[in-house]
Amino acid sequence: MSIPTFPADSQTSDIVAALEESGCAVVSGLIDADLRASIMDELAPAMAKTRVIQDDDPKQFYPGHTRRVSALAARSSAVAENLIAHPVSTSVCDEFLLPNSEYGYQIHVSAALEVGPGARGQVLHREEDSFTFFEEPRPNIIVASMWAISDFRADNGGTLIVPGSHKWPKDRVATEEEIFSAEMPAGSVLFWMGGLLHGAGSNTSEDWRYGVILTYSLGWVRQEENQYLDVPKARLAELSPEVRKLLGFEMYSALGFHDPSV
């Protein structure tokens, strides 16, 4: 099994047809350059402010040579404006979120990742894992993407993923023959599903690998990252009801009222 490739006008039902099958799909050619500068130029004063670890310690999650930056709705305009919300993400959510979260599904992480020459491969992992209280294999809880705002390549670092371990049981250990790297150019997305195994791949390049996380969750489940510490109240004024919605900003039937007044 390996990782289905769909180009950008594909329908999206072959796509969620390949993430059941598989829980893995890239879509190419979504964005294009001038945009993936923007993405680039915004974020760049808080990745330049980023340590990069050069000791590596292997039993950090994190890998060593990396830069990671979150908060990405309050530091880029490029993203808020036109990946939370791309109608094919959304479309990917709505069919398998919806089912078991009626009101809404919601950013659950949002991060920049940069991929350093030298960086050791991360651990499998699930974005599910999180959720111990459901049993393996979990229902759907979480859809994400992996946005390449530069090429991924299998030795700069590309998305490790195990095709079909979204079903697997919890025991179950990935083979080598059994993990893909996922290549594609730059403007491609990579979806996955919570449940699925994946990681960042070792980085033998001389170039840093980029690319944009975002990923989503059923609305009453709490967040990964804390939008509503990082999105300024200002800041919110500035974004469609759309992406505020997305961010959590807007009640789940009774959850998440707030006093304006305050």
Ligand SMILES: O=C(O)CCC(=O)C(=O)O
Contents of the next structure:
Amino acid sequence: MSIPTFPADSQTSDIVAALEESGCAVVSGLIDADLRASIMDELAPAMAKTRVIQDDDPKQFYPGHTRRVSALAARSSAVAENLIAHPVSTSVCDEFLLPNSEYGYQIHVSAALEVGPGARGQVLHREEDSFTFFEEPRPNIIVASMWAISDFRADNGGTLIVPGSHKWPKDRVATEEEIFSAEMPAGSVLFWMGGLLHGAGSNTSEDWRYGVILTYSLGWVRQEENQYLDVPKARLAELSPEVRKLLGFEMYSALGFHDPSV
Ligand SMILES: O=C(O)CCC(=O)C(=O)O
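In place of the form predicted alone, the structure of the form predicted in complex with the named molecule is requested.
Starting with the chain above, the whole complex follows.
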């Protein structure tokens, strides 16, 4: 098994079929250099204020020589307007999440992730690991995406993926031969299912790897990232209704009412 790769004009049904089978898929050529530059410019002030983890503690989830900035809907119009509701992402999520969440799905996590020279590989994990109520393999709860803002290579920390592991029982451990690096040119997106083993790769190069992770979850589960605290009301008013809904600012059936007079 390997990571199936598709050009930008591919049929959603082909991407969905690959995701069902392998649990992962790359779609290349989706965002241009200007948009990538705008994303990096808008996130640069927050990135500059973020400490690069210096001392690597192998027990820590985030390896040394990496940094991350979250709350992307608040911080970047380029991400909010172009990536969160990207039609390729929403068509993939429609297929996998709507059957388990009839009123819609939501952003689970938004973050820009930089992997610097010298970073070790991240421990392999599943995005759905918080949902221990369900036994593996779980029903589809999460679809994850990673936008390549820089090139992703095996030597600069490209995401490690274990194709097929979304169908594995909990305790099966991946062998070296089963782990693949998601190599993709800048402008591509990697999708993977929430039950798939993955993690950031090690960076043995001189370059920083720059990705934007956007994960989507069923509308009735708790989001990993707290959008209600991270997106100020004034900023919310600037976002499109589609993006506001994706951030979780619309009721899901009876869930999520509030009193606007407070
Ligand atoms: O940076 C990557 O390639 C993967 C990151 C990841 O899986 C995480 O931080 O949960």
